[in-house]
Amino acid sequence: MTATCWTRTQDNDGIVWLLLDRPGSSANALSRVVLEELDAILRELALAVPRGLIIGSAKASGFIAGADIKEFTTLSSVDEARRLVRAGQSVFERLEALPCPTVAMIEGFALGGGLELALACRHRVALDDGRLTLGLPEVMLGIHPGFGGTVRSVRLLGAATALDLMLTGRSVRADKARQIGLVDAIARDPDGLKALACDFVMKPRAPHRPSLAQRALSWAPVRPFVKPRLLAQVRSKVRKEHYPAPYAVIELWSKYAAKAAKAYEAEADSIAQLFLTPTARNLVRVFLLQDALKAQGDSSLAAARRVHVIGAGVMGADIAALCATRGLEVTLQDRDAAIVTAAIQQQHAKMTERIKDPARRDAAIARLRADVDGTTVGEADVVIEAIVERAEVKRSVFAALEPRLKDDAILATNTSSIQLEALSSALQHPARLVGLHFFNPVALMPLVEIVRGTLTDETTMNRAINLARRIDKLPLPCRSSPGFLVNRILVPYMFEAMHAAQEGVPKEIIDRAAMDFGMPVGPVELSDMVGLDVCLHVGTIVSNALGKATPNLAPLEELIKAGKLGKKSGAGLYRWISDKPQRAAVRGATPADLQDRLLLILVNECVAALRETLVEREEWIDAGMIFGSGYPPFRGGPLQAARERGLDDCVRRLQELAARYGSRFTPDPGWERLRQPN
């Protein structure tokens, strides 16, 4: 066989380096073709036995990143996804079979599949350039670890820090994957990591044994001890009915302990069911989203190097050291030299705490510095305003900063809510504003809107995607329009949450019902999370420019005057202590359309947004809620939700509450546009 996939040679000292060189693709995945390469490769080595086996990768990014996700969307039954895991089980266990040492020699990251692929040689040795990453993330997919994962970690690592991987699907960087017997040894260099995978070929050594202690846990007497405790740490985070792989996990385990063949079908058995679930098929959706809006932007343009920042705030000051940490130059500048030295100070500290590597902490310190004065304006290449939320003061801002700027500079806003159109007013030069809205917190919140105003012109809006992925954040163009998209959707969740707060309904169960949905938390905390006075400002904003009418904001506004911001002022619609909002303990039973209300109306103005083209792309409003607001994940986004539940039902359940509860609720004409094929 013809290998496209592998390079295969055999060095003097009779050891054979296998290297993975998947065409077409800038990282390596195990399609069915690399494997079948593999297997018929391993099917050689078996009939003339090397001195051993060193695999590797050919990729400048690293090792294996996983399995082939695309090939999953393709299974149609129960049986087809278990011959497919099957057939990768069979390939691994020629690979642990081989009578001769073998070497996974890993660099960048091993993820799922490459990972297992790594855990079926006998050895593993890494390289630490900062790069590496070593996990089991498929409990993200809904699915688990099927080539052999679920067996191999638990005899490796122990059954406590196999399951640890396998349930949060965490990564591990070099210490941590040394420590706990990952890999055998780490090389600081990629000479040194060949050194070290040929010393572990011709100086034979015993695998890596997990403690007494760990491998106590799988005793036949001591599981059913384990097991409750396990389910009861994973039941405080998900759902069974929403995330079944880790449940899967534990039951796999408790049953098999990572012994004898029929864990392995037992495996195979498992992730062939979870492949077909909703779960499972929503969160292949949503991480083919995500690597489609990683793929945006033009390569072709220069890289922004230098970012000025104006606005020392929260949000100012948190986009600034984000840029910092990713590598860019970054000057902050604020009216009062005591608000800009505050803000980076307590950058500074955040830096210290969150990045464990002193070169790279003190590097990211040393990037972000101070410009009251805005004296480094004209060396930026891009001029990101973080102010006060009125438009009038940042055409003001905006008109005195145009003449500073470099010709080729772009001048971003993180408004949230102001439409382009009345910003750019201020400008010689509107092609080259954009928005550059980030979700609060910064650090954590993977999207940026990438707004596009009537007069921002195309290199303009690449630049700024190419900002986005340079500082890792996923990008989603969106058109100028009142709340752009994801503040837009949100205004009337949140406002339905407070008309049924209005009509008597506690808020706690208010917030029950958008969780039973598999919100991450509910509407009225999210309101206390994101700031009263900015949910009033936002909401109203939207509302206003939409025609739409509004709860009675009496209460709100009651709450904002005596200083009961939520969350950051530790009162607001709910009382809160060491970041926790305190809930009363109410009883009773959800309002049977409550859920239905808070949902429902959401999805409503993601068809509006929709029919408006706000978005190019219908699942970009499912990708923006997902990754801007916390919408679960395991549903695949608002619309995807809608379709899976039925249109019809859909329009005529928001008939129902329209005439119940008022025009609100009326079916968007949009819906039509949905009943075309995808």
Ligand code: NAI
Contents of the next structure:
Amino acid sequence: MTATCWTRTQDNDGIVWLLLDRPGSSANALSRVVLEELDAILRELALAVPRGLIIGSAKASGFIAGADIKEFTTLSSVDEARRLVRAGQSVFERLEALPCPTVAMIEGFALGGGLELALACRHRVALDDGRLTLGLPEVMLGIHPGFGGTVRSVRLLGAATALDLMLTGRSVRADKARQIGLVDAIARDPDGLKALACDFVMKPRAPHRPSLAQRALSWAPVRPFVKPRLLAQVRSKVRKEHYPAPYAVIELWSKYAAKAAKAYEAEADSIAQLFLTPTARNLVRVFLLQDALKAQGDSSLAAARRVHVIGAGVMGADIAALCATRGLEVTLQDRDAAIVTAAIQQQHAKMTERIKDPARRDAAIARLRADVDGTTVGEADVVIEAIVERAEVKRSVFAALEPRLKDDAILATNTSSIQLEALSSALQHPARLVGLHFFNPVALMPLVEIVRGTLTDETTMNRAINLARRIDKLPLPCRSSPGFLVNRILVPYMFEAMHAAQEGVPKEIIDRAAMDFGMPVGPVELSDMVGLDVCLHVGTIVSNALGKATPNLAPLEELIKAGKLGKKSGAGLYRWISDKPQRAAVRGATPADLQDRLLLILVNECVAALRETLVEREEWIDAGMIFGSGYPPFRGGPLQAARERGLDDCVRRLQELAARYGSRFTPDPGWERLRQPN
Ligand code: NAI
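Since the one above is the form predicted on its own, can you give the form predicted in complex with this ligand too?
Below, the chain from earlier opens the complete complex, with every other chain and molecule after it.
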């Protein structure tokens, strides 16, 4: 068999070098073919054992990013999954069994299956060039390591460290990797890395062992005391019925303590079961959706270098700082010099705190500058407007701005509720106007809606998408329409919470119903987090524009009048202390239909948005809600959850709710189309 993915050479010292270069992709992943080829090579090496074996990557991006996730989606039975995993395990066992020194030579990253391969080598050496990332992030896909990683990580690092890596999915950088024993040695440059790998072959040494304290945790009499602590830790983060994988990791360790062949078999059985759970299927789907969002844009367009932000308030200042942190030259403008100066000072202080590397920090700080009068606006590739949410003010700023823009500069607005058509009327070249709708807080929310007005041209869309990618956001193109995508869908959900509250359901119970479904926070808490003034403003605009009735908004208006705006003012629907809502200990059952009221009215709005083609693909509504509002990824998104529940059942339930609570629950006509086979 000729290898298509691996190149194999032997040097003068008799060391075999195996470099992985999987064709057709920029990063290496362990596909079936990659593993089959490796297996064949290892069989040969077992017959003619070399002085040593060094495994590395021929790709500039890094070592191995994990298993090939697309192959997961083709698994149709637990048996098939088990066979695939057992086959992978046997390749790594063959590697581990080679009697010569084996060294994984890691650059960039070794993640998931990639790190598992490295764990099957006797040693690991790595290049610390600031990029190194090692980890076992499988739990994020609803599974756990399956190629022996649950066993070898515990043996190498000890239970505390290995379980922490597997249960959290967190990755570690060079220093930490060296400190915990995940890598044996670190090199500072690529030549040094090769020399180091050779050294570990030429001067054989014993493999790393965890400390006695770490080993003791896996002793049979100790495990029963450690297990409940681990379970409690996991339980405080995720529920077993939502995310079974971390619970399975604890179960495997507590039963087998990484010992003997049984541990590998149990690992395979466990992961094979997990593969077929809705959680894993949905998380894999969401991962692929994220990749699809990332793959957008047009790389043939000149990349933006300079960004000018107008409006140094909550959003503008954060957007400016993010752009500067990601390497763009940024100027910040406001109507008042004092506001810009204060915003810049505050952002510089945040950068000082967040960016540890002094050179990177100083460079980022230097890239964010004040430009109160907008004198440099003519040099900007992109101008982002984030001023007060009033169409006439935005229009007058645009009209004054446009003649000073570079010919090919694009103009982006961060408006959350004004349709683009109402703003582009102020422009000579309305094709250059696009919505770049960030979510608050800018640094944490992964999504940016890229809003296309009727006159926005393709190049402007692509430029905006490219910019979003440049600053590591997930761009979601959507049509200009009231509330765009995410806010529009959230409005009926948050208003339904208000309806329930006005019927007398305690807010704690309303939030619990949503969190029981998997929402990270309930709708009442979310309203406080967004700000009640913002909720009222956006909610009214969206409802009015779509001709929908609202709940009684007087109580909300009163809170706002009293300065109780939510989290930002320390009080809103909840009282907030140290950024935490103060919940009363409310007893009483959750009304049986409450969860459906909240979540089905939300799905119904998704169906309407799809019917109105606010986005081009059904899955993008799911992606938008997951990355823009925190909708639980393990559900795969609202439309996916509806499909899993059964579309007919959703419609029937909406009809029941409509009969009980009113026409706001009437199933949208779009359900009909959704029910047709694709
Ligand atoms: P903000 O009130 O915190 O900041 C607005 C800033 O614009 C103020 O510093 C103000 O001095 C400045 N400004 C007003 N008129 C100006 C003018 N003519 N020229 C220059 N600067 C001017 O408002 P925030 O919350 O940052 O919102 C800004 C925009 O972002 C709005 O369009 C809003 O709808 C949108 N947005 C807000 C979100 C939020 O959660 N706050 C989320 C997403 C979008």
